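The chain below stands alone and is given as structure tokens, in the form predicted on its own.
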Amino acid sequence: MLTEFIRFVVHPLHVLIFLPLVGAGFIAFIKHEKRIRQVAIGTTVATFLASLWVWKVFVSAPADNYGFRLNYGVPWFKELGVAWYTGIDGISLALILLTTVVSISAAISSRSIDSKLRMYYILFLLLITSLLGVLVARDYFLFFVFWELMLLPMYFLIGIWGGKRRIYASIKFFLYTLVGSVLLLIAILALHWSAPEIGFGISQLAEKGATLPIKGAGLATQTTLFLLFFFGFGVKVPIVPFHTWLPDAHVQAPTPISMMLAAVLLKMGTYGFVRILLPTVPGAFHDLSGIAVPLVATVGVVSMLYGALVAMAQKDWKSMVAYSSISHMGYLVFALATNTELGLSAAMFIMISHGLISACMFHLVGVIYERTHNRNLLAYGGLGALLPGYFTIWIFVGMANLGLPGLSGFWGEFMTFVAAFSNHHWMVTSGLFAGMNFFRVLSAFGVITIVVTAAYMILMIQRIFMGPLNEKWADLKDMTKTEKWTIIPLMALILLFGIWPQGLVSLYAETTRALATNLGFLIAGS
């Protein structure tokens, strides 16, 4: 037993996803603000440098069937098959990797949070912990464990330090998400009760869903799981037209909360549809009479525009960077409709690459606000003179969130439209468009986003940058170096990712072609 349990402690995995707790339980008795900072901040670095540890042992660790390596399985409840079992692969490791670097620009500009400081870091602490073990949990109860908590401390982080609306926005944000959690309940159910010899692992249910008939009555189909789970998790990411508790969210709560809002968050939504929607209904992927491509893409297409135009109708300044969000979280469901190798590509490049940029941009947006208490875009002018560095991050930030060659954001918009163009296989049949091959029909559509992406940003720096000073505002000072620093190194790796895009992909690429191949989807280009 003691043997068992130094096994279960030790566990690469565990140590990831506790360590965050062993923090918050140090900091619950600590007295001295300044010292509860730097545990804290601590801590996070230390998970950093244990994600990174993870990444060393999981590039020589052995895989198992279904490609997953450390690999941890233990009986938790034997009379319902539930296990804590827990595993990563490529696509689990890149997101670990984003998690734990975000999180500590996080927990740095976190300066600005003056009241209930312990508090506030235990729950900081105990997001990431639900976080990471979402992405390693292999078993269905694990993972719905983690995916319940999640939804607790974010409620207390937006309603207890949000904005003047934080009451409002943490209930619409608690009650949307639990409706989408429901429907994920359903889903893993019906799929229990089609194998209930098999347990919950997700892996082993995802061969079984395989198997299930593509249509036909009561749940235990292709086609009603898709429709369960893509709603579960779209709540999350999130599709149109459930995305409106995200606005409010983001405008409501803390800088550095948005930052994990934005940047870690809502990949929990994407995940589950590369874990677990894609895996288990590959049948309505590829049944060219059903609904799920479809859906998704169109989905994707209305979400990668409505975000766009509605972040350009904009007075609020976080709210312009919250609907941004929602556009290009637009362009990977899109990318992941495409049942191509290049599109699930594209989809984790977009999933790494927008945490980085949107961390970036809800940090510069807290950087002004904390100094002038107003986002109103309209309310400035004038400050690329007046504040040169902070006008220049914002710049380049600016420019990687609109797609510039060069720096990461390009990449994954330009591999979803290649991805789109390479299906060939779904033609419309009727209407104005018929004959016309579906997604380059869509793809048409889809490219206008990226004039908006940029008429936006490009409005957006007009606004706060360009023209006369208002003299309100003459006294504001440039960024200080913590706050230069909190974001540099995520800048960095939005550069490296754009001048060397395989650095990123070769993280998930034995992953994605593996998945692809077991899917059955289309290889880039055949």
Given for the second form:
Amino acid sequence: MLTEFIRFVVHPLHVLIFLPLVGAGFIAFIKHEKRIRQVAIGTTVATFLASLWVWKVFVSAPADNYGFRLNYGVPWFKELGVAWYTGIDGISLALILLTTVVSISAAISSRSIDSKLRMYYILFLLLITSLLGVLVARDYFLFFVFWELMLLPMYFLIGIWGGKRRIYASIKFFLYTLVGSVLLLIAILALHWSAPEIGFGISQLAEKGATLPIKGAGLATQTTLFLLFFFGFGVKVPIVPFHTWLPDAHVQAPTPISMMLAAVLLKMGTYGFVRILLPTVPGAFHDLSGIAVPLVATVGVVSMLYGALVAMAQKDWKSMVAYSSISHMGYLVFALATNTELGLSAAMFIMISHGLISACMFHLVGVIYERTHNRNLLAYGGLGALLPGYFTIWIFVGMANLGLPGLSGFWGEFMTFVAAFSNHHWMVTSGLFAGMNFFRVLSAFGVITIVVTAAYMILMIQRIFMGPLNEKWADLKDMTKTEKWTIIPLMALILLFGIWPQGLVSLYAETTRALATNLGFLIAGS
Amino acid sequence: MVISPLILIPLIPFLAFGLIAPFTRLWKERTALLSTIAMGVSTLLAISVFVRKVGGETLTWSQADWLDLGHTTLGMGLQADGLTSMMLLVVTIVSLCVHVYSVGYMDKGGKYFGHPEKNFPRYFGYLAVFTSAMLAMVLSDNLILVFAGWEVMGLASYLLIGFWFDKDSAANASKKAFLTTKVGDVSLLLGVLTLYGLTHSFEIAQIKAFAQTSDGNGILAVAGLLIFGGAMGKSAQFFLHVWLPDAMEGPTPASSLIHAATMVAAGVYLVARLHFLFEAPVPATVVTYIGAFTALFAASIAVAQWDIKRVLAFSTISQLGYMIAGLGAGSVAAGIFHLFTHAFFKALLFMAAGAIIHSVHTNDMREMGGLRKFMPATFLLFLVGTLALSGIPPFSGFFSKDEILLATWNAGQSMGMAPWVMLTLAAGLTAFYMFRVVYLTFFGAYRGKGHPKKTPSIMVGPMGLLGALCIIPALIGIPGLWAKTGNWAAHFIEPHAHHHGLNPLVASISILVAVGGILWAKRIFLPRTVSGNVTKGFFEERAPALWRALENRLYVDEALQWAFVRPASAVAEGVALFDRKVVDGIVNLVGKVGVGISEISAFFDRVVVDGLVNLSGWITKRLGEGVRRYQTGFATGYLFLILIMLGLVIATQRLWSPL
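Pass me the form predicted in complex with the partner chain as well; I've looked at the form predicted on its own already.
Let's see the whole complex now, leading with the same chain.
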């Protein structure tokens, strides 16, 4: 038993996911506030280093049939067919790195938290463990345990350290995502019962799922599973119209938790799309007479445009940034519906890029909110001359968010539309509309989002920074060094991936290529 | 490996920007030096590339795998054909002149840096990043880098228009510029995507090869028009022109570089680069008519402006219309040669206007007059620029404008004579409004306050160079000189096309119209400047309604505001209301049904969460106090620990048991 235990513990993935938990354990016994903060930040740094180690080991490790590496599997609850089954591929790796990078920034940004510190950091680290756990789980049971474990710390972090309406927001978050979880659970069980002998392995059940009939009676058809998984994960993304928990959660959550929520938690829904939804029900996507492709594509474009329009009308700064997230997640959903390898790649790119950019934006809003306790966009004006450093950083991040080429935000959007234009299904071949198809028409609506996004970002910059100074804020101080350095690494990555997109793409390209091949997506141009 | 000059040309200014942007406080005013030196090196390299091209050598550079898009691996390539090398010359020379000039302009009063403008260091960073983006765009052999440069230029333009962002007018102008051009950019993006959908490539050469196998109608024409939509935004064609006059809120040297000579010509360059999309009748006609109409429309508004920079701004819109019309009428050489000459004389005019503003501290021509005596060098140079713009031989503008008029004249058979008529009328108006400016500012008595300052030599120097460049390019524009038919510039830009020689009829009409405009302006304005009563003009009395309409820019801004901006924000407000009332309303309703669950959660929060918090505090306290206390024991604490242990043991025993 001891040897198994040691084998279990020294496995890189387990080191990675349990490191935050160990840190949390230490924190439980520390008295000094300052020391608690140091240990918490130290733990996130250690976790980041562990993720780099995982990356290093990953590169040279052999892959199994499903393209996963660093696999570890032992039976767990045998009578149920449950196993402790972990492993990662390029997709999980990219998101693991995102999680560990952003969590350092969020931990440093947690300086603003000043009550019940110990509990806060314990929950914060528990959140990181659960996020990483979701990303390494290869067994549905384990996946679901970590998936639900995410809810718990999040619920308390918003509910205890949040703003005035924190109780409403946290309960809304909890209930909403719980409904999503119920849909997932039904889907998982339906899938499992269609072939109980397979157990709960995600990849193994995906193979089974692909053989299920596309339509028919009962739960175990690809179309039904598609709907359950799509809406189950969709709540987390969130897709319009199941998005209203997000602005409330963001507005009420403390700054670092908003960072984690936008940068990483939302990606769990989209990770579910890529990891589970697509591989498990490929037939639903292939059957173009079916509901899947039109539904997903339309939901994507609606989310894009709707989120951007609502963002433009927001008066609350954080709420605006939250709706911006909904809009950007819409791009991602649309990209997945294009049935192309490029679409998959675009979706991955957006996950990482939006993670970095949204974390920066929430941090920046928090910087001023800590000083003024005011989030009303109309309450400011003329801060540009007063806070030149802050202004410059906002221009950078704002431009990244509205998709300026040279920064990472551009590529995700661009690749999405290129993917849409390379799908030639349903093409009108003659008449006035020759050369048009479903994806191109949707794209034509989708690009309007680019203008609306530019509008709300530019409007925000004007309202906050330009015009004559609002004398009420004449004493405001510019960002401190720590506040700047909290996000400078994230900004560096935004710039790096903007100039050298291949640097990011190469992390997951092999996996998305294999996935696209399995799914029969468009790979080579035709 | 030898590093190609092509990559260095945009890279050097970009590095200057990279050094400036994060460290403005460190560099202080020295950013001017850094940025200017970088620009100087780029200029030398651009000249060398141009000379090599004249010698027949076309440079190229490529990097194969920039981004693997799955279907196509995207390379990044640069090339310098005739068109590009001319653009390189324009951009680097004007940018260098503007850099030097700006040192004087942005330094209010004191001998260089004595009393610099606030944010002086940033300003040069913006100039550097702009120049870099524009150079990358004209060098690119693929549409992605074109689009990237295009967008970054938009950002630089936004930052420079809003340079004095604490003024509301500047803030609004920068927003308007960014969003108006963004509408065009989206059209451009759709056009690029459509081309990709057809050819699976972003490389211009491949797209061209594809286009030449087709008749250019149908989807290809649609793609062309979408791309032209982008050009309309950037190059301020009717009705997307509204941002350019407002852009004059920026510092004048920046207007001179970005909003007169180079960036606004990017749309013209793009249409020229992708001219194979505009050869079919429908796109050609659309482009020609929009260009010609813009030329006449903007020239007529320029007549009625009092702000010297606005006159020049509308003049720029009008001249861009000429270029576009020339391209539409089928002559790339004509459009681009006019871009080339216009860049120099319009940059000169802006700099001279900047020198005036720097000296009298106002933009309003009603408060100028008689400046001839205070700043003779500026007067002389302004006059040179004006003559070039008015199309008077032997200045360069005559030759380039004549090429365009000739192209529309020749295209008259296929698309009607209307474009030529509009352009000729606009030529007359151009001479008229420019000499209106000359008389109002330089003649008669000084009507403003204070004593106008002399122009500092660091500003006159670059203007002198540009003044010389109002004449020198004429040499390569003279038909028959160094070329059998047409002129040398045309053969350099379009080596394989057929070029026309001089048409005496078209040329004489254009000279007559221009001279007529000048004489008319003299008749109306010279007496008024002498009497000092300039506000009682000629048109104000004879056609007051028309004058008011022209003064108010023919109400296009208001129309767009009413037709697009207000509906857009109303839609946003409406959707947000729907989101709050309907979508979230339903959610809350569902929530109320489940109110029992909420109650339980609240109870849980109160009792268990706070309980846990207190408990953990309590445990730590106990443990901290050491072993001394542990014997006394607390049952709940032990119980809690035992529960946790038990859970862990069960889970782990399951996991690691050999069974």
